[in-house]
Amino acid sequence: MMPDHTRLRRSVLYAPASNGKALAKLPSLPCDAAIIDLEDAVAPGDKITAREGLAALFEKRPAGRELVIRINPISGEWGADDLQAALACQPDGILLPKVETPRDILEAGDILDDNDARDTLRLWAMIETPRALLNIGAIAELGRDPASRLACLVAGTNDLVKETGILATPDRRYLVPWLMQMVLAARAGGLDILDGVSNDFRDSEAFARECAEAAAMGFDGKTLIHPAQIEAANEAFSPSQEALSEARGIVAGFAAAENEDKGVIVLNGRMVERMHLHQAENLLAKAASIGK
């Protein structure tokens, strides 16, 4: 199942809720979405102050920008209050850290329902622990149930490296099997899936290569830690002109009167099925969203 591309998530920038300067820059940045972070990017001594500052940001929220708030674990010291503060801001989504089982998402959804959160409020889930990977299929399956509110999975690659002890190589060779597992699960659940962050924002070539590889693996976009990474992410996760040309050809081929009832046609010497038509339409819809 392919995700709905009416929402672009090519470049999703983390912004610490405690960093007023970073938050002030958000309206001028070309990222598709932003995650206002109350968790890892905020020191323990700043948690309460950061939470209290959310309201001011959302009063002046930039139009057309998807804004998601990452809270601390609900079962921890700050999580429950974070969730209530996030609800008051009416973000587009709430990112749950350290998700390990479907119940983590269902319990958060119950809290949203008990607080009469609007139906359009989505939940995102960080996949960043070994247990989450073992349960990834069951977690992603919630995407098929609109009542769960689950819309997007986010790879927490730094935490996975830390929790498993694997070597973090530039080519991410030891992470790739797990990343592909996340993509497969996301597609089975009809969810978007975002790649984890790249820590060295100064190495633009390495970052562009990582984006290209993530796009080839099937990710919808990448989470970012610095505005300098936005342009490369947007480019990597946008359809190429060659792909768009091919998609238009497929749509036109099936639209021809002689092909309207056919399940398979021949284009440029290649067999093309209606599943390829669906893929082409999704690609063109994504390009249209980018154009807007």
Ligand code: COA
The other form holds:
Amino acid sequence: MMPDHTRLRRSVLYAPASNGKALAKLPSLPCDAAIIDLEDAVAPGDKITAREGLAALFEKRPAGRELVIRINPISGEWGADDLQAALACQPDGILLPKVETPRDILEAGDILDDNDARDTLRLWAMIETPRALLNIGAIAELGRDPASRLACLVAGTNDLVKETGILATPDRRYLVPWLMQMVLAARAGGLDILDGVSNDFRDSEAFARECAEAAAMGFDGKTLIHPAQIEAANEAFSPSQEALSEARGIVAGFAAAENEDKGVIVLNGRMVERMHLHQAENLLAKAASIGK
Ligand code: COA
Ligand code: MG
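Having seen the form predicted alone, could you give me the form predicted together with the named molecule?
What follows is the whole complex; the chain from before opens it.
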């Protein structure tokens, strides 16, 4: 099940809620979405003041851009208060860390319902532990029920490396099988899926390669840690000119009077089926929302 592409999530930038300078910079940055972080990027001693930074940002919230708040685990010391602080901000989404079972999503959803949160407030889930990977099918299945609010999965690759003991290599060879499981599960549940971050934000060549690979693996976008990464992610997760002209050709091919009731046609010596037409239409719709 391909997600609808009315909402672009090519470049999704984390910014620590405790970093006033980063928050001030957000409105000027061309990322599709931002995740304001209360969790890993905020030191224990800053957790409370970080909530104040959050409130200040949303008071004069920049229009248009999707804004998501990542809270601490609800079962822990800060999570429940984070969730209330997040609710008060009316973000587009709340990102739950360390999700391990469908129950984690359902319980957070119950709290949102009890607080009369808008239906449009969605839940995002970090997939970053071995248990989450083993339960990924059941977690993603919630995407088929809009009442669950689940909209997007986010690969937490730093945590996965730490929790499993695999070696983090430049080609991510030991992570790739798990990343592909996430993509598969997301598609089964009709969810968006975002790749994990690249820590080495000064190496733009390696980053562009990682983005291209993530796009080829089927990810909708990449989570980012630094503004320098935005442009490459936007580029990699936008349809290429080549793909667009192919898509236009497919649409034109099926639109021709002689092909009106055909299920399969031949274009430039290649078989093209009606499913390719739907794929082509999706791609063109995505390009239209990018303005390409
Ligand atoms: N969001 C918005 N703005 C950011 C930013 C971010 N994630 N990271 C850096 N910037 C801003 C800086 O404030 C600085 O702004 P200025 O031009 O007004 O001075 C500019 O971009 C250049 O930043 P730079 O000096 O290169 O980086 P830094 O040393 O200030 O920050 C990090 C480096 C890694 C500490 C910072 O990028 C960061 O905190 N990233 C997010 C980490 C995070 O959220 N992790 C959790 C998920 S993995
Ligand atoms: Mg994490």
